[in-house]
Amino acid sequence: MPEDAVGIVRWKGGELTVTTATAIATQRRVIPVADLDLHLREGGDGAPVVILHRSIGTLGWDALEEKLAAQFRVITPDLPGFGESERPDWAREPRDIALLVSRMLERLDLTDVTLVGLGFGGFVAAELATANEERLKSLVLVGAAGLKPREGEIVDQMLIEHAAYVRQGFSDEARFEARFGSELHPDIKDIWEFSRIMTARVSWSPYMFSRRLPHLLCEVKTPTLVVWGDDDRIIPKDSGLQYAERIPNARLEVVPNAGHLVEWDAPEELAQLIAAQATV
């Protein structure tokens, strides 16, 4: 793994040490929701920022979380069915996951939350906002799935090998090897494979968009920042334009020299955008 990586990857009872210890102290917690144990990590102090991970799962506390935790209380759950969180066998769409996350916010007694959704996590965050935005202060959707692009298609990760899909998420494929090396660690392959199973359960048909969601977004009152990498090769930028058009109090920010994985391509820029949105 590269020497500038941050955090620890946990995988079903084992730990893969990525390298550098975090400057921010973090803790793991287990929250019971709807007969499920949901695992999360948190660190920092201040107003709450909850980050919902992508369809590839999470590789632990990373540079984005570290930067934000210097100013905020950052909470990063393993979404239901991902990582160490138990799988809701009944869940069949991202809205089901959103309902469980909403309950998690309630169990944690969080208010004035800045909810950040990355990719698939953005789909979940948008669904949550349409169902219950009572605990939200602001919403940040980063390369969010959920809306069918008017032009182009969302890349179907089920049809290609894991590493090829993640490579395509960077603006420069050399950044993939800079981060993961030339040979993927087996635990990372396991995480991506495990995550794909739950992703397929809830977003297979239609793939990564909802026919209902676009008609509900007009009811979202939460101030929303939509962030897109200018070289996103996974989800066409038109999906971001639609989010900005359909949510009444939303704006779109395009990050230069970034692909779909903005948090890995440009963590500093993304952290600044989130911090500004969280403090308005």
Given for the second form:
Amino acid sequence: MPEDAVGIVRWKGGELTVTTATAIATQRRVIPVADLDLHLREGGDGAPVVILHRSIGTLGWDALEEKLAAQFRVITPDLPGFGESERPDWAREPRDIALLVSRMLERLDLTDVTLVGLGFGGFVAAELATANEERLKSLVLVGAAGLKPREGEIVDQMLIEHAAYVRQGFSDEARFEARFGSELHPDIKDIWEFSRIMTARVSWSPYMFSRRLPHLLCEVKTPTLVVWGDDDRIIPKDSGLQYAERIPNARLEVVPNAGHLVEWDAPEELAQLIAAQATV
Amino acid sequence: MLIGRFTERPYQDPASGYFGATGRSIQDLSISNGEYDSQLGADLYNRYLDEQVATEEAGFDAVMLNEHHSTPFCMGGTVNTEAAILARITEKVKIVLNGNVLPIWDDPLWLAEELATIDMISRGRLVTGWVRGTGRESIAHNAQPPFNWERFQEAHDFIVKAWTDDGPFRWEGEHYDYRYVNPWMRPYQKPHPQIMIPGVVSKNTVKWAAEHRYPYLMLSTRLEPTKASFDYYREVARENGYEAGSQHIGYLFKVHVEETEELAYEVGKKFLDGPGNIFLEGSRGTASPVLQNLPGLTDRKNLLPTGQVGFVAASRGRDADQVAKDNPDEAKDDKAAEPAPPARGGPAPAMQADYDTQLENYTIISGTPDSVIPKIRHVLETLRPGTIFFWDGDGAMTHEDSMRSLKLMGSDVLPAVREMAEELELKSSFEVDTQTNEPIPQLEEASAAGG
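Following the display of the form predicted on its own, present the structure of the form predicted together with its partner chain.
Then the entire complex follows, led off by the chain already shown.
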């Protein structure tokens, strides 16, 4: 894979790939929540920005984190059951993950958090906001799952080959190869395969949405930015429209030339949008 | 010895284009049921039921049915319906279900009720077998793959309790909850119908079967790795304080019989045609790597020796390069492992051995009674199973093909195999109790050899 493509990934107890020259020093921490060891990486100083990763897991400290860390204290947890964080065997829906993350924010004693959720992480972030938004300053939902689109369907990663699913997340599939090379690193495939086990444990049916979440969004007070890639081929833009319609203080920002994976298709634009939202 | 016959009951549609070796490729999930012809379905269901009755008339001890969903290679999506009909229209044969896919039942009490009903209508002829299913079954009935193994075990525990404990009782498990378990039907056989566990690659399942002392049936896997897998069963048995015997071992293999070698060679080839089960040797269909890699469905690092064989590995989404690394000797001998499949993540190739190779390695036995009997003997000597099923009348075989073979099996093959079994002391789970290893008193001494 290209040398500068992927950040620092910790996997199976070792550093898998150290590529992006991270100017920002980062550290890993382990936060115990509900008898589970939850792992996170953080770097940078300033107001806290917490980024919740996708259902495919995290490939570590990446371009988006690096850009934001120049201005903020960026915290990237491995969601419970993903990466190195312990699996809550009892978890059955994204709301369970949200409750654990909420407790993690409490354990870290974070306030005025800008909570960023990417895809499935956006689903978790929205659930978290409906449950407890005391520690939140603002919310950024990027191509967030969680709501059933009124038209179209959310692409089902369980029915397609997994690399093909990720490929479809880019607006231009050539970017997949530019990022991952012509042959996918087996460890990255492993991470994706492993991540999807947790996804299947908490979002198998209904797939990637909740029938209860939409009814609670009207209570969310936190200012919310909904970001959608203009060429999102995974989750129909209508889900984004619904988030913007249902959350009282929300607006939708559509990023041109970006697919579902906005943070990889347009990291600069996304970082700017998040920074603006975090400093309002 | 218990001798049964099995067919997948394929949906044989000559107009489908996938019928025949050169036809359109069949991959899981790739065919719409928009082309399903219910007239043809009606003919086939009735034909297969007729053949099951003929199987009894030919002198077999058992008919075996299986269950798959959303696929043309097996019409047994509601296998209990077929079993219920057979319970009424047959008289002596054991009705062996190998098996119901436990984890896809959201309400296993319903399954317990159906099976008890079949057992009563047949007056105690049900042999129940339970499986975890392939990815196809999890997708078709939307059962969470990561909970497949947990649900299998819990459903098993629950059904056995529902069959054996007096109700009402309450069940609050990890995956199933019942406030009132008191089914108004109870199995005819006491304490409950015999449970048989079929499988192909899962080591967990063999271990679990051995711990429960259930007979384990290997499905048409190659002889050497099958033998090694049975050795694993015996090893677990010893760890659990008992010696596994032939009563704990079952084997399904392809056998077809004709009057002449020429005809047997031609008709045997039909095993490879039509919509065959892509998990089992003899099909030219291809597995969807997606289905076989459903998250958390099987632990691919915990496979039996049979899982190393190229075609099984491919159908499980593993690539041949990795198989070769894991097990160089097996891959070297496996002609089917060539040519190399596409890179990791690509579509799984059809990696079936060709027909002649399958005839050589005993994956298909097709011939006249004279040539078939010594080959069956070789299988029995190698594996020492107490229960065997001949897999016949499958692929592209017609009703006439099935009936000719059945007739010769009845007149020539079965008597010879029964003698062989006596000589080799291969006892079935109906002759020796798998729980105690004690002989089971036979009601009629005359039919003891028959099971």
